[in-house]
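Let's start with one chain on its own, the form predicted on its own, as structure tokens.
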Amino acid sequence: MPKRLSFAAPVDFSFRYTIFSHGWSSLAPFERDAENLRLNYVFGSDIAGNSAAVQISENAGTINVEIDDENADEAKIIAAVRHILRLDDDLSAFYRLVKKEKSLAWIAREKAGRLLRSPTVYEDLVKTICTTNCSWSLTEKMVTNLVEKLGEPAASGKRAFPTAERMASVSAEFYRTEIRAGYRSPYFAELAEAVAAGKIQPENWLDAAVSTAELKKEMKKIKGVGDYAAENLLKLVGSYEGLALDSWVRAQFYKKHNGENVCEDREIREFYNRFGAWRGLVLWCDMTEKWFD
């Protein structure tokens, strides 16, 4: 029998704006039901005690979670759902800031700004590496392959994202031929081995007692993580100083703020510098406003 859990969401939370905040909800083991506004995810036994598929929805300020395995750990799943949806993030300072600008006031009004993330930083790290130097369709394919070929199955047959230990059990050649990871193949094998052995501890980035610059430097030591990937990862652990500029963001900025004329990255940075430590989040909300029209 499936379990059904419910708990209150913060008053400044929007389920819709969170699950559609960026592309993560279309990457396995996430599945999104846009028509019914539901988010599905598969937790592995490392997180939920038993591997379990869950369906997450919201109604009148209440988060509803349906779990397909009655043996899964309820407390751990609730904690993981809160983490995924960023329910414990304090965005009050961010909302005070954007309310001062007429063109950005919609962000606070619509309760936008929470960026969906995975239940582990490790998963976010691997997925971020899958976004670099390729199309989004290739990113989706690589992540789907990782889940289908290495993920732990839940009772429903759906699979969780693989742990570092599971990813470390296969070779770089496996990533090349089975995952179609290309140049990332040796990076995944090396990263998984280091995380499984405790030499790299991505989960510690959530509460790192170092500056953003130092944390970014630590992230960039990982092969496959450059400025763009590190600044996106920083957003997912709660630091929004970096802009994570890529070709899509640049094109949106040129169109929205520069008469479709190309400009230097320096000018984009200067445009958002007035938002201080929140500038990366302001930029992302600004660039994705039309997603929600």
Given for the second form:
Amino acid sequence: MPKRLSFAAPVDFSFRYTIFSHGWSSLAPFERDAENLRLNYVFGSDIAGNSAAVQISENAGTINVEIDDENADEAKIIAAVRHILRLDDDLSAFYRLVKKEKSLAWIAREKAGRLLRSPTVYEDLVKTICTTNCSWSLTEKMVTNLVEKLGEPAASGKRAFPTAERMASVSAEFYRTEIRAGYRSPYFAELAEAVAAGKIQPENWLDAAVSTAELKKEMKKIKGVGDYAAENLLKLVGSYEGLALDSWVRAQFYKKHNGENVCEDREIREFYNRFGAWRGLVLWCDMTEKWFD
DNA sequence: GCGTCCAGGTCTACC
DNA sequence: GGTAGACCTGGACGC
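Now that the form predicted on its own has been shown, please provide the structure of the form predicted in complex with the DNA.
Up next: the whole complex, starting with the chain shown before.
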């Protein structure tokens, strides 16, 4: 029997701007239903007690979650949904900042800025590595392969994102031939093993006691994580000082602020420096404004 | 059909 | 610390 849960969203929350905040909602086990404005996800038993597929929607400030498995742990699922949608993030200082500039005031007006994330930092870490040095379609393919070939099935047959333990149980060769991860294959095997053994603890990054610079340094020790990947992950754990510049962001900046002319990254950084600790989030919202037209 | 380029970069060797 | 070259994959493009 499916089970339904409901709880209130914060007043400065937009479901639409959150689920479409970046590409994550098109990466398995997320599924987005743009027409009906719904977000689907599959939790593994590590998150929800039992593996469970959920459908998340919003109506007049209430978040609704429909679960396909009545044995799933309600409290854990609510906590995970709050985490995914960033419901407990305090963006009030960010909104005060963007309201000061006419061209950015829409961000506060539309309640944008909550970047969708996975229930675990480990999942976001693996997915971020999948975004590097390839087309978005290849990123989607690699992530789909990980879920389809290694993920735990829910009652509906849909699969969850694999745990580090599950990912550590297969070889680098598996990542090359089955996941099509190319040169990233040994990185995934090494990372999964280290996380499964507790040598790397990505979940601790959520409330790390160290500075952002120190945290970034720690992230970059992982093979496959460079400046872009670390700064993207920092955004997903709540630090927005880094810009996470990649080829797509650069191209958008040239188009929007530099007359289609290529410029150095230094100039992009100078442009957003006035936003201090929020500069990475301001840049991302600024670059994606047209997505919501 | 084939070759080349490049995409939501990073690593390593070398200076 | 800065830089050149290599690295998987697969879609787009030109021929």
